[in-house]
Amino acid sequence: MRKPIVFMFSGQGSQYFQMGRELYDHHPRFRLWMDHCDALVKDATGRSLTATLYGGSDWTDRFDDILLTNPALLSIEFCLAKLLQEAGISPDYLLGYSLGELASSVVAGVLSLEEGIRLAVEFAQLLTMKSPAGGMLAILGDEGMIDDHPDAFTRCSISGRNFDTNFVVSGLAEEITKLQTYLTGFGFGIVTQRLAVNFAFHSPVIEPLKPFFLQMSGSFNYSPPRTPMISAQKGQEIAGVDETHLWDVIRQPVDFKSTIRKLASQQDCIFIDIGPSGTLSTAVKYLLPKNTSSIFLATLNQFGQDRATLEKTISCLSGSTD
């Protein structure tokens, strides 16, 4: 029996300057999609996301301004899917990991691409505006390091949960900085990432701007899904997306964690990240069973080879489809 196919859409963090460049630079398709993104990037903010994420050749500069990040996210993932699909590989499920709900949005028919690039640079500018500065850090430990914390993570919460041994903290841009300086120093040694995020996402920080959000983004039409959606927030499948769940995608934890492993536990799936940098992929690679028949796949990844990843990702699946 075929297994079931599940698209993961990556959230913020996941992004950085030329990712995909190499498929815009030779593969078609990819670059009509991109195009057709950046036409939209454009209408709404004046500025063209191509210029921006492939002007130079610098991969290891910060790529952290939302009003660019939000669109570019939502467009990359939208242009994977897309070749996937045209490859013959459809989902039977989307799954979106923070931000990644946009673009799962888009995917499943909830919001055009129109309306979800126009909802990304909307919400980017809310943000910019209404919000202090904040931040997100990964931690590569177990959870429970809290306890044995507790004064550190006093004024951090946490805002994901993507395996047993790596979680994720937001806060205010400071006292992110004090609690990394912290767990690194002191001879400590936790390794630990500072995300490319200025805002402190699923967070109590941001919860000031739900009537704004709310407010924005009610004035969108959400139509239902056309597949199957499972949100990384709440763990489960959900009927549909309107404002007031895409306010607690962003202001609640993700629990990756729990969410691929009910999966998984349910029946086996070849999951495939369909974000930029293949972080999605790589935790469930620490979340699956042993013996489990499921199968991890990336479409992308921050080490270049994004021809070869692809069509490795395509030929894998040629005979999963039917």
Second form
Amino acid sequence: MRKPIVFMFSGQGSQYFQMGRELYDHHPRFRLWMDHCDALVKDATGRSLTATLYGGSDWTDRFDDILLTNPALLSIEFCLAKLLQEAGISPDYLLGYSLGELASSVVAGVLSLEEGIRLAVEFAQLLTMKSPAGGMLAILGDEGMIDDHPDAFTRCSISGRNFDTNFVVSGLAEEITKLQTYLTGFGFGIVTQRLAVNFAFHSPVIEPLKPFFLQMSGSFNYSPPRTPMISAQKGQEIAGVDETHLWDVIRQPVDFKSTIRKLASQQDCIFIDIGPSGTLSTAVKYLLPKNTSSIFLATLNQFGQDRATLEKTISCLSGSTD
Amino acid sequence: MKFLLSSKPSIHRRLLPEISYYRKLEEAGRKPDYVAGHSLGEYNALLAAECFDFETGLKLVKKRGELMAQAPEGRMAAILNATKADVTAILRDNALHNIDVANYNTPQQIVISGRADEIERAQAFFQQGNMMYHPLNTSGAFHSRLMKPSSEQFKRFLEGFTFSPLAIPVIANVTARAYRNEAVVDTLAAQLADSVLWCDSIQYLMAHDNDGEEMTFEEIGHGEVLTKMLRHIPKDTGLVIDDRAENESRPAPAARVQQALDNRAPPAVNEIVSAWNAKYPIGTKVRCTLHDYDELETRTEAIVLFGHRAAIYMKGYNGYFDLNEVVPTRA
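Now show me the form predicted together with the partner chain, since the one above was the form predicted on its own.
Following is the full complex, with the preceding chain placed first.
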């Protein structure tokens, strides 16, 4: 029996300038779909996605303008999923991590691409208008460290559990800065990474946005998914998506750790990271039990060689999809 | 000022755009000259033209939905960047015989509808060149032959109603011409299983501006899907509007467009293809004159694609090769 294929869609923080650049320059189908997305993003924002993403030459600038990162992530993940599907690789499950749940909803046909982009943009506008400045910090270490440093963590909350030694916290921007200074500055040897996100997703900080978000996202039509969907917020397969689920996705912490453990314990899977950074496939690597027959693959990463990475994934899977 | 009602409500919203329509009427201070609606939206157009009252409209839409849900399972997909001629040629050349063209939305946007397995199989053929395949999340194969039995049942249901003469001309999806009062039942019933000739309907309306005044279109209801489509529909300058002939039967415009495209196909392509097939069997080793590919070997006979292109498929390659760009290598 062949293993089910799981497309994993990553969330805010996995984006960067120039993501997908090599494919955009050399893969005509990727370029075609990106240009298609670009036209829709232009309709929704008045700005060009591809001009922003591929315009400059600096890969290291922080790409954190949510008005573009939101539709950019959705677009790039949609295009990567399309590329794999066009290569004959069809997913058995779509697994979304945070904003990645929006991309998985579009790939599942819950929302059309156009609606998905519009929702991503309207949500970003809402955040810029109504949310206080926040931040997110990825911490390399066991979540038990919170007990060792209780005072440092009081004003931040856990927003994501990725694997045993990697979790994310969210809070007001100044609190996140303080926490990072504390963890890295006092000789604890704790490695942290500030995410390119200026909002405290998955935390009480964004709670006041709830009525606005529900009203905005409630005006969309949600169809039943064509492909089974797994939510990393719910930790399991979900029957469908509506505005209430999307609110939970934004407000509640993400438990990628238990979601993958549970799934992998039920069956061996092929996990494919459909995000631009390969962060989810890395997390899966740490989550799979020893002697597993599950495998994990990435489609893009920050270190170039996009075409080679993609081709490796495709050739790895051709033959396993019949 | 002329304006058009063209609402495309979701199944949930059913006849709600009616409210926006009355608001629009108030603002404009006069009735539109024409109304049209896309698929289910045609009911809003008929309502605006006082063909039936709101309550009757709801009954019709409800019954229509129930009958459509009873039809055999099917799927739909949007094809972008392919003309109707391209789409029909690809369906024919790849033996996708159980798929119909459901919507002819713009010259570059066609929706196909039919048996689920074939719609899925069709994907591979619509991802060449600039063509894009978008699966749609409909619960059935609307506007396809799978809807025939539902269409017939719906006709019997419609016969139980009396419809009023239309107060405003309504452009029908299935004819791209104004509804005839005596054919409301037939036209509404046919719409379930026939193509939505939206592009032709808009071009027909555009051709009415011969008094020098441009036709103005206004979308009523949720979203602006139809307004966006409008941008991609060019005026058909060859279209002659003769309103006196409106009541006479004539071939549907889509059929005429198809005819014109068929006539345009140069016969030379067929000759090139037959000449190739007569000379070179499947498995012939060839070389591509445009790009450097290793050891090409044909895996199909040469075929005519899109009605004008001589094409052939190679082993180990997904897309088609232009027959003019390959030459047999000397064995």
